[in-house]
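Given as structure tokens, the chain that follows is alone and in the form predicted alone.
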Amino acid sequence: MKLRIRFSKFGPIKYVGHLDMMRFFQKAIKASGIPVKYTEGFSPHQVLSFAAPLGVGTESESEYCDLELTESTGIETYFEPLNREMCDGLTILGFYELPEKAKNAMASVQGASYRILFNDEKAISLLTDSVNTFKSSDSVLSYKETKTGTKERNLKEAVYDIYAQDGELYFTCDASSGGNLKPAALLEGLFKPYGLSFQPWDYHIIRTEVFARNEKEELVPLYDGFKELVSRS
């Protein structure tokens, strides 16, 4: 059986990097009781994968991780033991069967929704303009260094959907493998031509969802379609 978990992530935790996340759930999983399967050889280690690690420092309403069982039975029983595990800023939200053929919650992703919020004041009084010139614009560009030289983007192809509200910034953007879009990037974007740039400490991001593909193309939650074992209500 195969097991998608979806989990909220709060507070300090946020600075915690994907490695040690990984780390932290295999503890966790292994001390509730969830039968996960291992894999062969040597050096055995839980089927377990993660949908689009999150950047250090940011924090989310809806993550996903994978895994592979051995048993199919009851397995919404674990929910509030693996809860039990979960240290502070760390929330399982729901448990959801996967077909067999189903893929990964990695291999899934096509993109990501965010909410910023602004510390400087500047940016707020700007937002709603920013917005707007980067919608009526036919191409907002953004630049990249890399080995091989200057990579050029078009951040408009990126970005799906995009509106200011009470100072704060939403967006939905791509966030495949081949063409994940920074939140960093885009406030470069927006801001930039209005001669504004940011420190880290200067806005707070929250991932609000992460998505997938249906069979008509649309974006759609990573749990959608899925049989519901257990959620959080």
Given for the second form:
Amino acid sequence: MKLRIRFSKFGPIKYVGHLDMMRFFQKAIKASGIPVKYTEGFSPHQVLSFAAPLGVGTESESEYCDLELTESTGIETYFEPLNREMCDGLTILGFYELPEKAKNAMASVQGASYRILFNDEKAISLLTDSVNTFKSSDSVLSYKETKTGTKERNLKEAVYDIYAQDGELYFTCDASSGGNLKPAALLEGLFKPYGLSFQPWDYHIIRTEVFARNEKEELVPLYDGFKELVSRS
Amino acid sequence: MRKLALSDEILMQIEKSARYIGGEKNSVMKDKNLIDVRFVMCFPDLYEIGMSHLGIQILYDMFNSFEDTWCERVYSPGMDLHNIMKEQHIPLFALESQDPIRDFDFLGITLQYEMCYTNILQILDLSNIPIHANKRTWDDPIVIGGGPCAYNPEPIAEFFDLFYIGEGETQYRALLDLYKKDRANNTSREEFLLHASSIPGIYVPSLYEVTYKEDGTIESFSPKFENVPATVRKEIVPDLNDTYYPLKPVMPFIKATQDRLVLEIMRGCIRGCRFCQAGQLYRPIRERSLETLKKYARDLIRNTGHEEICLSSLSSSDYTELQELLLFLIDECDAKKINISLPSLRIDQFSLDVMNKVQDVKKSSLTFAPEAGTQRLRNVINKGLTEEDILNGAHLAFEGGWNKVKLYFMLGLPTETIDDIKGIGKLCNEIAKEYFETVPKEKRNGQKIQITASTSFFIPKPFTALQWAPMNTEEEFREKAYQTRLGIMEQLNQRSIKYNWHDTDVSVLEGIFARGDRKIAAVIEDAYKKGCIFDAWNETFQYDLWKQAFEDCNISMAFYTTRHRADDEVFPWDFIDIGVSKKFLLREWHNALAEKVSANCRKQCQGCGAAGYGVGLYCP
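Starting from the form predicted alone above, please write out the structure of the form predicted together with the partner chain.
Following is the full complex, with the preceding chain placed first.
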């Protein structure tokens, strides 16, 4: 069977990058005893897939990885053992059973929501205003330097929902493989009219959820619609 | 949640910030208010290098098993962080508590290679600890060095309060107890160091005086006080089945250079190659039992979830129960989907069978270390491997489907002639010929034989039979590498042979540090101040600055490298007793010059002296 694992990542471990997280999980999964499926050959490896890479320095309330298993019963009994293999800051939140034909985590990702905390007083004071300006504009253009030249993108099309509350910014945006929007690009679009620009350490990003689209084309959390085997209450 | 020593601003700017956050799985947190001794263990190189080292993991495990002690880790910050710390006056910190190094009771530095010496100064400098031991007070930790380079500690002696000579598992407890007692009694730092000198294996450099002859060699080396021992005897673990072993090793977040489980199967080596320092330092030979290793392997696999395991020893083929061990591992690892990374084994039918089982023949290669191009020169260095052994092994392997061979040689060995150098090409050619004769054209499947010959430059090391040997000059080294290449190009099968060689300048410095005396410390300090750091890394090694430092300190490089040493010269490291006698080494030096081979420990005891420990597997 296929298993989807939901976990959160907070604290210093946010500095552990995506590839190192994958290596960490491979070891943790092995040590937990989960009956994971391996590829054939001289260097067998786990059939493991992470949903959406999380940037170095970003925390998350909800991350996902998928795992192919050789058994399908009693998988929930590995929930606590896997949690014990985690480091400070990593918590396994839930196990979900996927049907065999389900798309893997990475292919399913269509959106993500973020919460941004600012260290800069000026940014906080301008936040509500900038969000209102963003909402009332027809288009907010963002430019990205690529190998083939400068690429233009309308941020309004990539941002599905956005609001400010208590000096923090909340938004949901495109996170699909073809159109992933980086939080930094949105911040640039929001504050450029005010002449503000940021370094990566001027704010703090928390990813709050990763989304797929259901049959009705609505954004739903990646665990939605799958059988929950066990979860942290 | 742990608070980090570095701000988000810094951590977001530097490379691989996960090096500096600690908190890895199996790292140990303790309440600092409930412990008596804070020890920080340092490997003076980057995190990913240091985290690959078994020795620190062993000592980390041991120290943290003491209830009154908390052992943490620190590594060299990368140059990006180094510059930020210097600029912003951020003190170097330990990974676990993130507390400044200067707050610790002990700073232990492992000395695994000579080219880390400027990094030791970096660690002290960034920690705000005076780099000269005689300037330190009780506000500074006791700085103690250990590891293979501690067997000639003299070039770095003035930077250390203490050195631990030998295997760390035996005397640290006594040292910590002494420290606790002396601190409780308000003993002075000097008194404490004096007391420490009576602990076996502990060398206190400040308690010895060196005088030099007019020619620069040592006239005398003696203790300043009556109750300080004249020699320091190496410590060893008598029984490898009854000691510390890290069954829950710290698991690095970023990929370590050696990202695998390590099973140390034995210490010591029966072979007695005359250039090899480790072969003498770790005598006498002691093995871990098969039962112990089986248990360790099972526990390690369970505790870590590692995907690969390897064996560690100086010569795994000589482990008496190697077949049983490998068969066990193959079974166990196959079931648990773990890769076995094989050590370089002597090539015979058994090792080929094993290799066939655990690796892809098409991708893996055979490794031979003939070290010299002719039998004559191999006799000089007492390398038992013959051309016949190599060709027989290669023949078997070619029949089994292998077609990649790696060969390791040294250039600059004593008595070497142009024939020995040309012999390297000839031997490679013979192996290629063996391939073409063994594997008929229709069975080659379009594959070619690939032979890779690598040469390094011979560096005489303390406590070897060749410690008396002069080292070649840079020009000689370069010429010899060139001649090796020509010799290979002359061969019929030259197109099957690839040749790699090492840089000459790093070898020269390594040669100086290896056999250096106390006068070298000034050069190391000067070089660090000029900007030398991470000398083991090609991209940061600055030979011009080093040469300038030697010149400015008025120290001759040739005195340490190319100079001929008399049989009765007093060496800077003579006060250390590794169990192997200087008399034996001198006899071996003369045997080398006479091209006389000595039998290995298993065949016949050569009376090296290590039998004095009373625990050697083959000792009488």
